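Below, in structure tokens: the form predicted on its own, a single chain.
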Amino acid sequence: MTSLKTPLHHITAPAHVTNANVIMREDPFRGHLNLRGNPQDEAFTRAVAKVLGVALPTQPNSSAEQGTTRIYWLCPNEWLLLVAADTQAQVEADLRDALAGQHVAVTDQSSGQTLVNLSGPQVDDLMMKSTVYDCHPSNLGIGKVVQTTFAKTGAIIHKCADGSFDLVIRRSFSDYFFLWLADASQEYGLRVT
């Protein structure tokens, strides 16, 4: 039997890092579903909230979460749903059943992207030099979600309640992402957990 591996499973912590001020952790415990539908349709929003246990965020660049489910607003009719690993097929089936007959799309993107969390005392400095988006706390507050670039790869960036950043990146760019991260964080010290 072959075990499934995350895109960054082969990454190891740099040797002899004593003062790591940036900490990277890949989260393999999420399923990724893309949902499209009409947020003005009350039947759509009610059905989604019933399945997920949380209402869809409808304000631009917002998020919502309940338990292991997190929802990122991507555009007026599109959301990224992050659910507990190995539940995405069931959540997708439940959404399809609840939304039967409506003009919607539910797509499992779990194998095509990964979620990386960046934290630490100098994560803000790292983010400011790695993305064109202004990640200052006055501009990227807790719960805010933006689609931008990290280095030269597309990323969805979410500011977490603990002040860390979740980045959703495409699997095919994961090695490039890590090489950039390792280089950009040399002055701060990087720990991989």
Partner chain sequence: MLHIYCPYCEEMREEEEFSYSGEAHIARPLDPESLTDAEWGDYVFFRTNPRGLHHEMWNHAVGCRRYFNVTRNTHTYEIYETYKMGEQPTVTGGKS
The other form holds:
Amino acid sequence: MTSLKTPLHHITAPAHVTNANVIMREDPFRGHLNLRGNPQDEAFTRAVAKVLGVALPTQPNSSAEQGTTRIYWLCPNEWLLLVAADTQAQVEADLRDALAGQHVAVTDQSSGQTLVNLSGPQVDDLMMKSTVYDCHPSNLGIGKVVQTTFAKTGAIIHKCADGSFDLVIRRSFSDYFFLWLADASQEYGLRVT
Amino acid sequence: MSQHNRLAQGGRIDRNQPLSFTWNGKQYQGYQGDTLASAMLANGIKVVGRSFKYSRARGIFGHGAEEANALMQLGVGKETIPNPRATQIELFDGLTASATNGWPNADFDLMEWVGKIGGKMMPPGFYYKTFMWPEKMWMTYEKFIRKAAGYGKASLEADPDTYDKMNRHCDVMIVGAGPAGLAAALEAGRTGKRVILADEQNEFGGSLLASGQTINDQPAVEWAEAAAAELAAMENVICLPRTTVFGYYDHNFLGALERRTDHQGMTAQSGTRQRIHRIRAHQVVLATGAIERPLVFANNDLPGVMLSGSVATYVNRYGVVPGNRCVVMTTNDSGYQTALDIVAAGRTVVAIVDVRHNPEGRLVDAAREAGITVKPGHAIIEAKGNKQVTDAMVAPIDIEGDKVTGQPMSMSCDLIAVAGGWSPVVHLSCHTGSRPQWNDEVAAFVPGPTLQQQHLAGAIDGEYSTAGALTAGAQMGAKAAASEVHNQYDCGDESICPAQAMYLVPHTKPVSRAPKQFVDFQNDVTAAGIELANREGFESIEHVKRYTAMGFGTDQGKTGNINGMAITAKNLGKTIAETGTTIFRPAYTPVTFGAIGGRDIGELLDPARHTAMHSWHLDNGALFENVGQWKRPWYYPKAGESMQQTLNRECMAVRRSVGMVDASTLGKIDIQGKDAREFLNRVYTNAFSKLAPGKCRYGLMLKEDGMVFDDGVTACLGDNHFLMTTTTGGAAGVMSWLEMWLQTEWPELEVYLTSVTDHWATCSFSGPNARKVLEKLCDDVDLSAEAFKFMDWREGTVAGIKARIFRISFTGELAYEVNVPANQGLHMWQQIMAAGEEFDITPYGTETMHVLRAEKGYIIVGQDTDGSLTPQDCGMHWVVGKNKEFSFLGKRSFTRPDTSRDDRKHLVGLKPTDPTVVIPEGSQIVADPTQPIPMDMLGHVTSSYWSECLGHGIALGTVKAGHHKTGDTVYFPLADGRVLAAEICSPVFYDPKGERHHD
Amino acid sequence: MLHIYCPYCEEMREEEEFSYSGEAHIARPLDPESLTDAEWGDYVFFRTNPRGLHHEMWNHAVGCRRYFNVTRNTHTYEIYETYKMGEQPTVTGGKS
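Form predicted together with the partner chain structure, per the form predicted on its own context:
Every component of the complex follows; first up is the chain already shown.
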């Protein structure tokens, strides 16, 4: 759909980077659904698991993944569901059906934020420059997800299995995010793929 | 000029790599491995600057952070850095430095004569006492005083370099890589824990780099090199040389400044010049060592008087002997080692003047065996010379060190090395609020109790022997890493003869009459000054500090404080422990503003938030206004238009046809849950119980004090589902305010809030032709006035995109807000612009929006209100629910006596008497402009604009009891002398019956 | 820079993630209209400002957005405990 524009659609890679040690890749148009509910309520967790095909992670700072669906724990009664592009409306409807009558909230945020992957040999250094959170593997293990600062804005940071970082950033801050990223990675070399 | 003080061999410099540098316009040579100070000393440069207050000639005195005199103006132009210490500047080829002060130059300084003539008349507080009268002249005096005194100058040009910050986390942070720090790091490192080791010098080793000792039968320097290499090879250890830990903050948080390229040249060729490491550590080992104390005798500030350990460092580490004939004065054994080093370097030690009457033992014997004259029970009571030392006046003293007991004799010399004992570097420990404690055994302050997870190792704890420091380091490193000690250390015989404390060297004359005896070189504080301060009643050490300036500035009392405190204690007949210390504060040594700013400069200073349509606004010439962090189009000037012309055009387009504003920045909160209505009833002044799906309602939010806090329109999306909008600037505050009530007071309410501000893009278009525009784009909603009323919302398809259409108006015209997911926001905006083309649809910005709403008397929270207006003050009784069951937030405050007063400031309309006038916003309002100043203020103008459609200026403002003064004329005395007048009127200037937006 | 344990995220986080929200355990009166002006004014305007032990409310603003309580020493900045909304402190009084 040509009418769609992801928050980072206009970003172009810095010119003449031969040796990129930080790589940015936007995963555009993912479905982002915010889910609220009581994890102690089995009716809630069962229904959600049935719709999503994967159980809600209830441990703080944890995530769950099944196929193209990923779930981030945000707080004891809040999750971010990342679903395949263009499926968010269906998933939202399915959840509303399955959770009818329960004290829950399902909110589409697909246009309000975007998913960005940061990788490369010096991505750890970049993260040290950018967030106050300790992204060392001993503290941010694979699959762990935290909401914290990123430069002067916030981000949801998820450590991926390949050692890279998935970040969820807010649309309105995305220009600032990229401005920061380009600046902070200048000494390492940045490639946008 | 040759490096005539350079030794032919020895030291950690590379004689095969000569480097040229310029000092005060003259070219010199040094070597790779030199500091600027060691290279200057090698070249025999004596005077390096002038003192702060008395403009006395000063020379290099120390070799590191303790240096108080050799502050440089490094580099020129935009690269220049004011006030780094020459002792901490690594020499590079082409380095340029000059003295920071001295007029016309440091070597010949006119102010010195002021100091000499006025010296006796310049006690502490001199400038303030003298130049404060007459008061108005201080500004004039100050200009001259500042020019003559003070230190370096910052560049006024932009710094070409890059600085940044890194957030680091570790298990064990070790500060200082001398023997204790290295030993600690080796122990902690081998456990696999995450370790950071930082040292301010270019290479690890600290005192070992200038030591002739052995460690486990290995030369100390070699051991240090091996230890550094071993640590560098450990993946879990981060080694940060050239890194000064400048601050130690709460909960084991430390700030460290890494100088990454300063040693390579004035600017970094690439990358980051300096980096601040923000370190959160589980455990901290402080191995910051000790600083040698100077001795306070007459003229002890003459160039050529140096710290004994510094002299030894120059000899052993840099291959430089700062003089040919040296007199050593000592209170302890360290002076003997320096004397032995000087003799080994082939220079003359005239005598070791030892204040102790019976020094004995290993080093004393060695000195005597080397043929050095030892003068026990003596002191240098005065140095003689003009701009450099030529003689030391040596006299016998009593056993307490209080009195001169015989005739002084003169010893000819060009160097006096002073060893007054060691002061542990307790600064970092102090930063978190821990007061140092006096330790009689080592005659020094050591770190006191602390709440931090902090361990002390080595000289900072009064452990001055190398083996002791290594052992303590190993113990503390292991302890911090929760492990057992692995390494043992033996450094041979390090036995010493006990030291004698001496803080003020007696003179034949009383302190007040003797030549100046300096305590704090950087701030020109003398023993006589302290005595005067004490006599004038300043007894608390904190007061003495502030009266005399002792320990101020970049020096932070590194060399002077202990002597000053001891002198105060003696003057007051107290012990040093009773007198105590002042508290050292961050930064330990100065941190450049470049590093403090890091990358948060320019465009990165504050995030700019953009809407989905931002690129369109840019492409169409919008100028932007900051609203919170948002960049909102302010107005869209066409070529040749003035701002007012643009606003007139944009306003009239809305009033006559149609205009569009990007309203995406308004805060949007999605509210779901069966108690959502109840929640809204509680947080808004009006009722939401009966708001049906498909309807919108304006709401006003108050703080508990009854004052307006935010406003916005809330739409009912479903029985248990609402969408609240907030002001652009208030969005985050409202969200956390609402969350707070839900989480802390009303957890029983089944309501969830989710911010959707960024998800929705909002195209708000209004004007008589608004419906016609929408009709072209939307055919699945009945847009007729009867079916889709003012304050309704509908879901429909606009330009092929599923949208929420709100029929709400902030302009007073027929208006629609089309909301679509922001990924489609730009597309929607473009489609509406295209559809509106035949109606000359005009994009407008915040300024036109402000004019249009002011014509309608709609408030802007935060502009017309300032947290001191109730809804009633704003004339908005209509939005306050009278029969709501729950006492909504702020309601109870309405009946407080102050809030229910009838003469509070009220928000009113103001119509200028002269229709061509636009009253400046912020103008004060008075009833009688002829009243003498101070006039009775009635209030002020909060909003004021030219209204093109009405043909006159309009304003809103607060006026005391304004609601009862309709028709009165009030006045606005302006700063330029004009007095404007206006009539108090209804704030609704345009379409008072509200017919247009209902059409 | 404080290091604060978020009782909801169950780990230590940096101070930058949090915002301070005033004194803890200030309950909104259930029936404001029945209060005297003085009682209401006390609730709205007056807070303790002790040197030493203090129960405070903080918000994990950049994290999980939960409000929680902190028992902190306003003099030494030592944090004795953090606890969830609705819970009571275990450290009270006595310490300075």
